[in-house]
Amino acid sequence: MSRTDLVALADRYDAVIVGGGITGAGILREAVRTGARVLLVEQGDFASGTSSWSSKLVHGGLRYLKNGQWRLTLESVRERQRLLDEAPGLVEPLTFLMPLYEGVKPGRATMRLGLWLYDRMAGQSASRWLARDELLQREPDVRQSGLLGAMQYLDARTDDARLVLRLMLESVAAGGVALNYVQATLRSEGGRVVGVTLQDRLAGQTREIAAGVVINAGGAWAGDLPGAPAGAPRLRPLRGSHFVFPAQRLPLKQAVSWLHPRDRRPIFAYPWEGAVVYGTTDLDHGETLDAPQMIAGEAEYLIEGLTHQFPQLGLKARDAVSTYAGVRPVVDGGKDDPSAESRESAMWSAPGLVSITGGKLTTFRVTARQVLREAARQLPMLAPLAEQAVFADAAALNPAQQRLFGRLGADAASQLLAGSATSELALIPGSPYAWAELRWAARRERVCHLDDLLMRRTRLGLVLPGGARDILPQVQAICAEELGWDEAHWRFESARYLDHWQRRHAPPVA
């Protein structure tokens, strides 16, 4: 799906939403679906700022439940069944297994009240006691002195980028309109906004748009909009910082999660896309919001709680295939831990804007539908319809099929299938991506950069050593025959890739 041109550009919409991150692209398919003409704008790639370095969980989460968050707990492990229901492939069920160990809190006791109310929340059954022999069959490597058991409990993950695409790209299918690389700044009349002024930050070009209503869901970015009014809450830019081990060097079969010995702090490492993730930090963020990585003292900070726990393994930081950290846009509270501060979103408006920041990954839905009914005040057409499945239900699919399903959507995948040379479906070596992967998204998933298509639309620059630069060559060639690319043009890309990997997601040589 080529990249629309701003000239090709209806002069109004109902909605305008900036913002490509996944609020952003909830509420375009929330929006779409109310019959509204909606047009989504990102200034840079689709969810190239936080919501392609999160966890990537989808999760209720247990630290929400011990700070009393009741209601953002159970709308986490509500939309976390409904997309485990909806999105299988895509949104997988996940094991966690929590070590516990004598005279260390929190002990047994806390730990079954706590997963039972965490389990009555989500109207199941899945956590359990398992025995130190049990566990140590299950995951061999965990630290032995003093080890009790674990508790058992069900999160799941997913791949953070792919759920925003899946979204986006769905929506488009349905008759929205999303750009990227697109810059926004509001217009305002008579102290109301009635559109906006677009700059396409590739090809140079403006553009102004009349919106009934503009949307601004920049999450960390929220309140650098341009011309936005005042009334923005202030934000607490927290970084959350990740390693990517090999699965060779981290050998984990499901989700482990315990507490960092130093603060206390819950950290986790669990399997993903074929390598294992580690993390994570929970620091002020001071730095500028567009080029967040892994600073040396966290790095030792993870180190020290990865050998707590794993301390056969001697695993070191110069282990890992990659980095990334990525900068959670939460509502400063004026908590002195910023592992304190609310996960709940924020919602203000002024006279044609609504703007939106904060929340989870796992509510977006419940956000989305949160900022349409504020939106339906100024416009009454973007009332929300009654709740409905977002992602067909892919189910019956065999385990190959139902992860491409997952990942593309039926449509999507099933073209794919159709139109690949069997070559290229087999995997690059590795990983768990095939070729044609990466041919569909050059072809049809709005590419413009190597980094688009190695770190969002693939993961492989985070799960293959030097940022996947072994298979740069193979690349190459399906760049130059889906996207145009020729050898110089090719050698700026591969330059600026590699140098952009090398900021952002090299491991530390310590």
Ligand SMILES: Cc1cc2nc3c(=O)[nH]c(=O)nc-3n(C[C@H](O)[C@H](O)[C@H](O)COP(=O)(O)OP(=O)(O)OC[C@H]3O[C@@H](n4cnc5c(N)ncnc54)[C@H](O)[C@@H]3O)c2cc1C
The other form holds:
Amino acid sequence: MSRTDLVALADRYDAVIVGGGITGAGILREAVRTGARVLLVEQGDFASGTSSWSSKLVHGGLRYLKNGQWRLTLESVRERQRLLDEAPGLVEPLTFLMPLYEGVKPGRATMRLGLWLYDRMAGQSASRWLARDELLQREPDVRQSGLLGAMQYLDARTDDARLVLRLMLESVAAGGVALNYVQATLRSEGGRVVGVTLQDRLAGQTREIAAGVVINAGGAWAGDLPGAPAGAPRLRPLRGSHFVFPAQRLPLKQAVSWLHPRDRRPIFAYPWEGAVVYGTTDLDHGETLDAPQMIAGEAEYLIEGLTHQFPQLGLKARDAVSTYAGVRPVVDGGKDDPSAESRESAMWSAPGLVSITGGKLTTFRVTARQVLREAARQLPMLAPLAEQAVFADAAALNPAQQRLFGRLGADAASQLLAGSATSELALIPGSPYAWAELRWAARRERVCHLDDLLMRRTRLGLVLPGGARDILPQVQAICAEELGWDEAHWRFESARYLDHWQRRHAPPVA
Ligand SMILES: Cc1cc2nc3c(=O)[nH]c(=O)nc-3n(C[C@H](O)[C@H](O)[C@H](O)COP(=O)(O)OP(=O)(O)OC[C@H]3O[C@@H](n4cnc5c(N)ncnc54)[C@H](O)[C@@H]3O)c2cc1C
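Beyond the form predicted alone, can we have the form predicted in complex with the ligand?
Whole complex next, starting from this chain.
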């Protein structure tokens, strides 16, 4: 699927969605189902805002339960269960172990009670107590002194960027229009938002488009949408950073979660895409929203937490394969502790405009439906239809192919398997990705820059050393064939990518 030109757009859409993260993609999916003509624009690549830099958990949020946020937990647990059913291979069950220690809170009784509730909300009974020996058999590297055992419970993990991509591409197949690298500014007449001015950030063209209603799904940027009337709540951007470690250095078979010794915040590490993700922090983000990165203090904090739980591994920041940071769009509730701020979404409206921010990856469907109900007060045709599976066709006949079906959708995965040379179905060494996935993404998934391909369509830049530097010659050949990049274009793209990787994703040298 190639990138659409602004010239090819209609003059008017029923709804124009600004923002191509999970929130915008979820709204697009639900809005297209109503039969409305819908356009989504994203100023960078799809999911390049916060939605590719999350902890990648599709979870109820045990922490929200602890804070008494029952509705948020219940909603999240239910969505987790639905996504596990609807998106196998993309949203996968993940076992968590929380080791408990003598004289350290929370104790076993508190954890049991919390997890009992968590299970009840999901209509399952997945949690149980694991004796010390059984825990050490499963995760021999956890700190042993004072160890009593662990509580085991179930949540889920995903590839956040792929979740967005799949929603986006399937919505486009169902009749929606979605453009990356297009920035929107609002246009108003007589106090009403009547449309957008779009600027293609690659080609430089601009175009005015009329809209029945504009939906601002700009995440952490939502409060500053150019041209928006006053009335946005004050947002408090909170940065969260993660390390990605090679599985050989942090060899976990499931997720382990524990409290950081410094501030008792929950932190966790778990296997993901052949590596191990470890995080996260929760700090006020004072810098520009466009290129968040882990700072030295966060690296120290995270390594301190890791050393506390896995002392014998002796891990240092420089052992990581990469890092990443994202900014949570959180509404400012004036709390001293950033982690005490609510993670619920916030919605506000003006004539011709509905804005949404905050919320979670996990609950994108609930958010999308709330937004459309609000938008329908201004344009009744946008009222959401009866609930339906977001991905109806993900089941692969062959369980070994489930991952590909989940990540790409059944149609795309079947075409990829049928059309690829056997040699390209081999996995790229050190990763769970086939060469054919790279070629498919380059050919069909609106790749404009090299980081689109290596950081979001695939996550090779996060899980292979040096941002996947060693495979760049093969990637160059694929980009030449599929995207027509000549030598000069490749030199530009590879230099741009490596610079971007070095600034935003290289592990600290300490
Ligand atoms: C560290 C961290 C960990 C997290 N972990 C989890 C987790 O494990 N599970 C979970 O459920 N949630 C998690 N979250 C929350 C979740 O990631 C976010 O709530 C979600 O990704 C926000 O999605 P969004 O679409 O609203 O924002 P974004 O993904 O940021 O999308 C908004 C987009 O709007 C675009 N945009 C803004 N202005 C314009 C404009 N004028 N024109 C065009 N485009 C524009 C931006 O470029 C951006 O891409 C986490 C968040 C963080 C930061």
